[in-house]
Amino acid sequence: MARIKIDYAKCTGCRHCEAACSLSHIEGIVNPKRSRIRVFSKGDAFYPVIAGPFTDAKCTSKVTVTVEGREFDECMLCRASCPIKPVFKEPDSGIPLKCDQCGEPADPQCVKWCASGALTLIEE
């Protein structure tokens, strides 16, 4: 099975992943707001996050937790849309959006966008 493996490292904030996500999904149509995955920010480093399944509970969850010597509230990371988080729905329907991976067999295109090599797929 494929999956989408992120180097937060690597990531230089582009936001190629999101245009290209957001295109795949719909024809014609540049919106981030669409796309199933979004790069979140803190200080000069980048963190893409990749839409996962939706749960209508709220996360009880406080855990902080460190990538490369710096802490983040688990929830910036957190791959789940929920009532706390909801970055991952369909701006005008409220939708929940969950990453397809555009499709079978996988063609993730935001892995084919991504110039910096942050984003990468890997069969496990």
Second form
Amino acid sequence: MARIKIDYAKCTGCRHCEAACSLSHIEGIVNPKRSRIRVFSKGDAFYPVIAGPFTDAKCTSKVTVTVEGREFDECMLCRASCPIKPVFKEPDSGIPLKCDQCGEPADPQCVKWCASGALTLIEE
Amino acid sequence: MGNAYAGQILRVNLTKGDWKVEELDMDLVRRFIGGRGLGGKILFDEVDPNVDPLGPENKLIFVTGPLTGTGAPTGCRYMVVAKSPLTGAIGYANSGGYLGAELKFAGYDGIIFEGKSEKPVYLSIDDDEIELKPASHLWGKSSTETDELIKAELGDQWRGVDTRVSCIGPAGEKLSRIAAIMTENSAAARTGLAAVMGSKNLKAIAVRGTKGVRLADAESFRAKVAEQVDVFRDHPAYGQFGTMHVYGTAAGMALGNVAGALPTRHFSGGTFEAAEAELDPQLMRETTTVRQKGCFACPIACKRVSKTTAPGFEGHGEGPEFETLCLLGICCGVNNLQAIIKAGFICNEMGLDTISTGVTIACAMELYERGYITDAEAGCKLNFGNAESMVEMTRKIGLREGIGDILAEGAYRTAEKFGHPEVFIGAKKMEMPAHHARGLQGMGLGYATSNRGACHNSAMMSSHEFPAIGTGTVTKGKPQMVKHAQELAAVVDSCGLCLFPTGVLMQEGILLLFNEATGFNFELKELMLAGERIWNQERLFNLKAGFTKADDTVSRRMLEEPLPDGPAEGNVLRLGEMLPEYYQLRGWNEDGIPSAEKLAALGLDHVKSSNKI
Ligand code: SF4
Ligand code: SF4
Ligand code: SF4
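To complete the pair, please output the form predicted in complex with its partner chain; the form predicted on its own was given just before.
And the full complex, kicking off with our chain again.
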């Protein structure tokens, strides 16, 4: 199965992936607010997160994730589209967004537009 | 079907505190593209070139290009246009970051600010919801503090994916003529436009947009960008392992030194002993660079996040760029890397142009060494190479403290104030960037003829001219090269792209992106003709503002005092060999005034009657 591997250290925060994703899912429009990948930032680092399945309840088991000594106590690294998160939803309708790997077989446009090597497609 | 333009301009009257949304004139953008071209046209039509740049009659125009926010590689730029308080000529400066794209996503190609607010305000745009909000509590705050406070106020807690802010720091508030407009550490730096923003009591603009940008031919645009990204990804200079990505713009340091094109000790020489030692980009990468960063949709990512730890110079922020290293460093004779980076951080926080600030400090250092500024006036030892004083001066300029009150007016006015205007180095009262006008003849011609004063980006000549690759000291053929480079830069600046990828995209690549995004189906010569039209339009503004042939020059020392070192040793700028030919190529008469035929060919003869020269 194809998977998108994310190398946080390489991400430059350019958001070209967000532009690519929206352009390939909405007829003729570039709109990062409707992208299935979003790039969050904390401190000096950028964290691309790819939208996973929708959950209709906010989770009750919040965890703290530590990445290279940096703590993430909110929902930043969670892939779910959930009721309390303002991302991974259509801005107007609130319809949840989920990555579909740009079709079958996977043809991720975000990977194609990522020049830094932060996103790569791997088979496993 | 879309055309990559948002289709709307927001006009804000700060005196009355109201605004209206106007339809974008599509005939106008076919002729002036957007960005710098459109902004310059609006300025020419709406502002008398003789107004006081810091008075309410001046207008401040933020304007994006058609490729801003489209996903075109480096399509991130917004241009700020106004009459410049530094030069008195047309002023324009652009910035990367994310704000330009966000403005398009909110549904606006640009914003025109008119008048002056009674109290400090900031403009908040959330798609169709517009509001002028009080900003007295933000007055005096640094650029990053302002950014954070506004984002907190507007409820953007979601990790910076929501609202984008562009603001002025203390320097802009205090009307420094070398102040820069900042957006998340990216600067619209040159020509002092932050002072225009300050004069209008406008602290910031904050934008959130959810509408997106609609393209004409999205399918082939997407495929084309993917192809271009492939080229960037493995490019030796611009790719993921390329010098621009790995070292940032500082990668050019050794080249500049070998070419003898550095601005050493206020341009007294062209080589600098520390350029390949203390200021080596590899050393910087190992000691101060935290990471690289890219503007919206940029495959290059030349920006740096840095950290300094040297005692007295501790800090954290963004930069330095090549220009910052050269002007706060080499031009001031300073070889202390961490001090230079720290001074760059302060400039970002104060909202200062690092080029103009560096040259102004260097100019003061020369005045001091010549005995024209006393210890008492300087408030410190202001000798070349004095890292502590250089850093301290950036703070003083930002806050207009002590002698900083004078330096905040820029190098020309500083030199004049101390009775020696001949010490100033630049053109049209704007400080010269880090490429010597004496060894690089084309660059010198570019400085002399640039509509916004000494500017290295108005005609990108250095890559043609560094002796290692080209022919810097030759004048033959330069007028034609400069003319072409000026028009290409005008196109790039008007499309909303960064200048850096031009060498990879080439004009053909830019044309393709432009056509697929807009659906205009221009031929290359139409696009380049728009560049020429934009150049001449700016020229008309300057002529009406009282500029003449006599202003198409650089400081006399560049023309008279031979360069003492480096491969271009013995050279002066031989402007006289190039200027007449340049005028001729431009279709201007010997006084540098565009001929009636030229204006007619460019469609600039229908200037509104109030704006006849
Ligand atoms: S395109 Fe790549 S480098 Fe740019 S933000 Fe997305 S993941 Fe990061
Ligand atoms: S794989 Fe396709 S759908 Fe998924 S985030 Fe990337 S571009 Fe979007
Ligand atoms: S090359 Fe540098 S300045 Fe230009 S868009 Fe990329 S990161 Fe920004």
